[in-house]
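Take a look at this one chain, the form predicted alone, written out in C-alpha cells.
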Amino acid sequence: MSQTRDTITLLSQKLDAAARSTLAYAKKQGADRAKVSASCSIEKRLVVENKEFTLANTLESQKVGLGVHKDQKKGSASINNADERGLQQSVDDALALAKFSVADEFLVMPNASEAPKAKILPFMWTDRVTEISLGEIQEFTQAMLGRLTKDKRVAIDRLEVSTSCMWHGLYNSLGMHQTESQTSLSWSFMGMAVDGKEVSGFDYEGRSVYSWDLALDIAVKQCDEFSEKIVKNLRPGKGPSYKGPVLLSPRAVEEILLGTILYHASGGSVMDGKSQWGDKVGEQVVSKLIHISDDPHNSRFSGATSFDGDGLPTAPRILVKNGVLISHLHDCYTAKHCKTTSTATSGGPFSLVCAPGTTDLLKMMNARNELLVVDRFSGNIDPIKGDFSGVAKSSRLYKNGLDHGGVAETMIAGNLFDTLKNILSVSTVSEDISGAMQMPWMLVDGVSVSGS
C-alpha cells in the first residue's frame, strides 16, 4: 500500500467523522437542515518555463463547506481542516448568518431515499496514480517537453503535469450519505510557433485521466498534433471575407455553440424566466443533426462522478434528440421552484457527448469554393439575444476542399439561434475536447465572415 493511499484513507476517516459530529451538533444547535461537503486531496506537480524546470512540490488539503437551514433560511461557512472546535464555531456562524438572510420557501435538500447511496465508479481510483513519484512525473514532462520541440520552431511557454489523489464526501441531516475517491494524471501546455521572425498565433492544449496506463500515449499524440498544427499556422494569409458556412473544428463547436444550449437548458434560466425554452421540452429547438447526451459514468471523461452537488445519484442522460430538447438540466432547488423532478445535475453537466453526424469530413471542407475552417473563437456572446461576434483563431482557408493555409485572425459574427438551426452537416469524426467532454466538426450556415 502506498504512502499516498494510505494518508489519503486515513484523512477520509478523519473527515467522515467530523462532518457526522458536525451534522449532530447542528441539529443540537437548532438547524432545521444541514449539509456537509468534505474532500482532501495530496497533489504532486511539475512545471516547466521557457524549457526550464521552476517548481516542483507536493500540496496535501483538507477543506470542509457547510450549508444550514433555519426558518427557511440559510447560511454558510467553510474551514480548511477538521478541527472540532473550529467546525462548531463555523456552524455557528453559519446560524448566525441565516438570522439575516431572506427567506425562501424553495431551500430544500434530499432525504435518504431520496438520495439512496450512489454506486461507485470502479475506473476513477487507480492504485498505481498514488504510488507516482515526482522523478517518473519529471519522466513524464520530459517525454512530452521532446515531443513538443522536437521541431525547433516550436516554443513552449510553460508545460504543467500533475497527479491528484482525493476523496470527497457529501452528507446532510436528512440522511443523505455520499462518498467517492478519485486518482487523476494531468498535464496542459501552451506555446507557438517561431521561425525567424515569423510568429504563429499562442495555442494551448491539456487532457486528464485517471489511470498511468497509456497517459504516455495519449500525452505524446497530443503533443505531436498540438506542434503540427502552430508550425502550420506561421505565415498565415489574408482571411477570406463573405456571409455563409463556416467549419467549426469540436472545439469551436464547444466554445462557440454549447454554451448557448446549456444556458437555455439550464433549470436555473427556466426558473429566472430567462430560458427561451422553458416551455419547450418535447419542441424542435436547434437542427436535427444535434444530439448532445451527459454520460457521467463514462471513463474517458474527467468530469465524471456517482453523485452530484445534492447528493443524488447520477445517471447518463439525454439532454437533446434529433434537435428536439428533451429535459431542462435541474438541481433540487430549482426543480422545487419550477414545480418538477431534479436531473441530479447539480454542478454539472458532466460529460457531454454530442453525437457524431453521417457526413465525411473532406466532403464537409469542400462545401463552398472558399471555406474558412475554425479552430478556436475569442469573442463576445450574448446567451439571451444570442449574437456572438470575435476573432477566429487558429483558422484555415480552404479552396475547393484543399488547404490554402492559415489566416491572420479573422472576424467572425452572427446569432447563434439561427446557426443551431442552420447545422449543414456533422461529420462522422468526433473528437475529445480536454478529456473533458466530446464534439464532432459542424458545418454551419448564416456566419459573417470579414477577413483581414
Second form
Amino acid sequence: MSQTRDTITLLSQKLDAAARSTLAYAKKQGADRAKVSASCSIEKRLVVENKEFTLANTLESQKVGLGVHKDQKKGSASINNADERGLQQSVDDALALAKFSVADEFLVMPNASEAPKAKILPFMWTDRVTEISLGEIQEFTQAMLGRLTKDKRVAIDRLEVSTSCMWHGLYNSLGMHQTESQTSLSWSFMGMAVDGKEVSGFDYEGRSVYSWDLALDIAVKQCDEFSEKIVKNLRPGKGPSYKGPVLLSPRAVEEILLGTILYHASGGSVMDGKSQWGDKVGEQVVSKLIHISDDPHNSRFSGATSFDGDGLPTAPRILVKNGVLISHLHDCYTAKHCKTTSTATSGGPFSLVCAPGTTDLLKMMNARNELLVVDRFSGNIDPIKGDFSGVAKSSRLYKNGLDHGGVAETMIAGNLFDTLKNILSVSTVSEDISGAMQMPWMLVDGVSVSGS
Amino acid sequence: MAFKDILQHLVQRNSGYLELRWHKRISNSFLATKGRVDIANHSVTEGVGVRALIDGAWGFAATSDVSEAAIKRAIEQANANASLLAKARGFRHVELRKGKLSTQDFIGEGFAELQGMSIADKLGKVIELERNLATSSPRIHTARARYTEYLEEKAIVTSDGARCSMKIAQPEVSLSAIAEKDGQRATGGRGAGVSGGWSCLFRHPTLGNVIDDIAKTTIDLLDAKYPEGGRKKCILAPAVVGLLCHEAIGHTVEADFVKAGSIAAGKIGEDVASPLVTMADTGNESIAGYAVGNLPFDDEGVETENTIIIKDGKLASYLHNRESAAEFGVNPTGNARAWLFSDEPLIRMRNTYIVPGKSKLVDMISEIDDGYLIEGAGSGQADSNGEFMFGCSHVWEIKKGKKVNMLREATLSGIAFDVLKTVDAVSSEFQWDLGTGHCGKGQPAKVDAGGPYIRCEINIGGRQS
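Same protein, different condition: the form predicted alone was shown, now please give the form predicted in complex with its partner chain.
Zooming out: every chain and molecule, the one shown earlier first.
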C-alpha cells in the first residue's frame, strides 16, 4: 500500500469517529436533527509559469461541516480539522444560529431507509494515482509543456498538474451514512499566442481523470488542440453584423444555453416561483432536437458520485427528451416544498450529457453565406428574462462554409427562451467539456451579431 | 506565546529562505429570501502555510494542525519540495527583492466591533432587510439579502526580516429583487463591502436608501427598452470605472501576466490613456476610507503602498511580488496575496481606481448631445489583449444634455487602452463600488475598485434588426 493511501485510511477512520461523536454531541445539546459532512484529501501539485517550473506543493487537508435543525430552524458550521473541542464548538455555534433563524416547516433530512447505502463506483479510485510521485508529475507536466509550446508563438501563463486522493463521508442523526473515496489526476492551463506586437485572446483548458492510464494521451491531445486554436486567433478581423443564425461550439452551448435550462429545471427555482417551467413537466419547453440527461455513474466525467448532498443514492436520469421536460431537479428540501420526491440531485446535476444530433458539422458551417462560429461566450445571461448579451470570444467568421479567420470585438445578444426554441440543427459530433460534461455543436437562430 | 513568536522561533532554526504564514479566518454567512433563512453558517479555517526557497526553487506545504510539531513537519515538506524542484529541468531560478518588510502588529478599524457583535443582531438585520425589500411593493416577486463577514487574523514571519501580524474585518451585504408585471420579470440589486466594522458597512454610500432604490429601479426596468447598439459617447459611473480599472487594465499589469505577454508588456513610459487619466492600485486608500482591499502588508510581509499604474496617461508601473520585482529591477509593491493558509501568494490587486479629476457630473452630462450614463455594473471579464466585456443591468439615455430614459441590459466592450485614450472628462465625485464578491485568479481575493465618473467613447451591444 502507498503511504498516501495509508494516510487517507487513517484520516478517514479518525473523521468517521469524529463525525459519529459530533452527531451524538449535537443530539445531547438539543438538536432535533443533525448532519455531518467530513472529508480529507492529499494533494500533490506542480506549477509552471511562463514555461518554467515555479512551485512544488503538497497539501493534506481535512474539513468537517455540520448542519443542525432545532424547532424547524436551521444553522450550520464548519472547521478544517477534526479536533473534538473544535467540533463541539461548531455544534454550539450552529445551534446558536438556528436559535435566531426563521422556522421553516419544510426542513427535512432523509432517514436510513430513504437513503440506503449507495453502491461504490469502483472506477473512482485507482491505487496507481496514490503512488504517483512529484517526480512523475514533473515528467507528465514536462510532456504537456513540450506540446503546448511546440509553436513558439504560444505563451503559457500558467500550467498546473496535480494528483488528489480524497475520502468523503456523509452522516445524519437519522441513520443515513455514506462514504466515497476518489483519486484524480487533474491539469489546467491558460495562455495566449504572441507574435511580435500581436497578442491573441486569452484561453484556458483543463481536465480531470480518475486513472493514470491514458491520462497523458488525453492531455497531449488537448494541448495540441489548444495551441492550434489560439495561434489561429492571432490577427482577428472585423466581425459581421446581422440578426440570424450563429453556430455554437460545445463549450458555447454549455456557457450560453445550459445554465438557463438548469435554472428553470431546478427544484429551487420551481419552489420559489422563479422557474418558467414550474408546471411544464411532460410539456415541450425547448426545441425537439434537444435531449439532456444526467449520468452521475459515468466514468468519463469528473462529477461522478454515488450519493448526493442529502445522502441519497444517485442514478442516471433524463432531464429533457425531444425537447420535453421529463423532470425537475429536486433535493429533499425542495421536493418536500413542492410535494414531490427528491431526484437525488442535491449538489447536482453531476455529469450532463446533451445527445448528438443528425447534422454534419461541415453542413452546419455552411448554413449562411456569413456565419459567426462562437467558441466561447463572455457576457451576461439573465435566466429570469432569458436575455443574454456579451462578447463572442475566440470566435471565427465562416463564409460559404469556409473559415475566413478569427474576429475581434464581436458581440452577440438575444433571448434564450427564443433561442432554445430556434435550434436549427445539432451536430453528429459531440465533445467533452473539461471532462465534466458532453455537448454537441448547435446552430441557433435569432441572434443579434454586432461586429466592431 | 503569540503565533508570530512561535513562527519566529521556527524560522530561526531553518538554514535557507523561509516564509511562514499563520492564517485564521472566521466567516459568518447569512442568506434570507422568501421569508426563509437559506444560509446561516459559521466557519473557521486555520492553518500555517510554508514557503521555502532552496537553490532558487520554491517549495510549498501547509498544515491545518497548528501545533509546533506539525509546523516543523510542514517546513520539512516544503524544503523537500523545493529541493526536488531545484533538480528539475527548466525550473525558474528565483531571486527575491527585499522591499519594505513589515514588523507591525496591525488591528484594523471595526475588527473588535464586528467580533463583539451578537449573531442575533447580524442575522436579524439580514432578515429585516429581506422582509423590507419584499414588502416594498406588490410588484416585488422575490427579494434576497445576503451578508458575509470575514474576520481575518494573520502572522507572517520570513527569514529575512518580516515579522508582522494583523487583524482585519471585511463585512459585505448585498440585496437583490425580482419584479414582475403581466408575466414580465426584471432583476435588480445593490451591494457594498468594506474593510471595517458593521457601522462602517452601513455608512457606505451605495447602501443609502437602498430598499427604495432597488425596488424602484427593478420595477422601472419592467417597462424599459433596450439601448441602441453602436459606438457612443458615454459617462461611466464609479462601479463601471472600477470594473474597467480592475478587469481590463489591472489584470494586464500584474507582473506575472506581463511576463506571459499581456498587452501592457513593454509599454512602461508609453501613452496608454488620455492625459486626464491617472490610475492606481492601493493597499491603504485614503480618499473615501472604506475600501475592502485595504491591507497593511501583503502575504510576503511587504508593506503595501499606493502604486501609480498610469500617470497622466503614461503607463508608470506594473504590480509586483518580491520575485517579479527582482526580475524587473524594481521594488515590490505589496501585491502578493493568498486566499487561505493553504494557498501560495499570487500577484493580486487590492483597491484599483482612477484618481478623481476636476469636472462635475452635472456638467459632463450637459455636454453630451446623444449618449448614455452607464450604471448598474454587473459582471465583467477582460482578456490579455485588453479586450473587455462588462454587463450593466441598466443605463440612462442622455439626449441634448439631459438624462431622459432608463434602458435595460447594456453590454459594453472595447480595448481598454483605446477606450482610456478617448477620456475627455473626469469628475471630482468619487466612490469605491466593487467591494462585494471576489476576484478570481486561481484563488479568490477580496478587492475593491472604483473611481470618479469618466466620459469616453465605448461600444454598446445592442439588438440588430
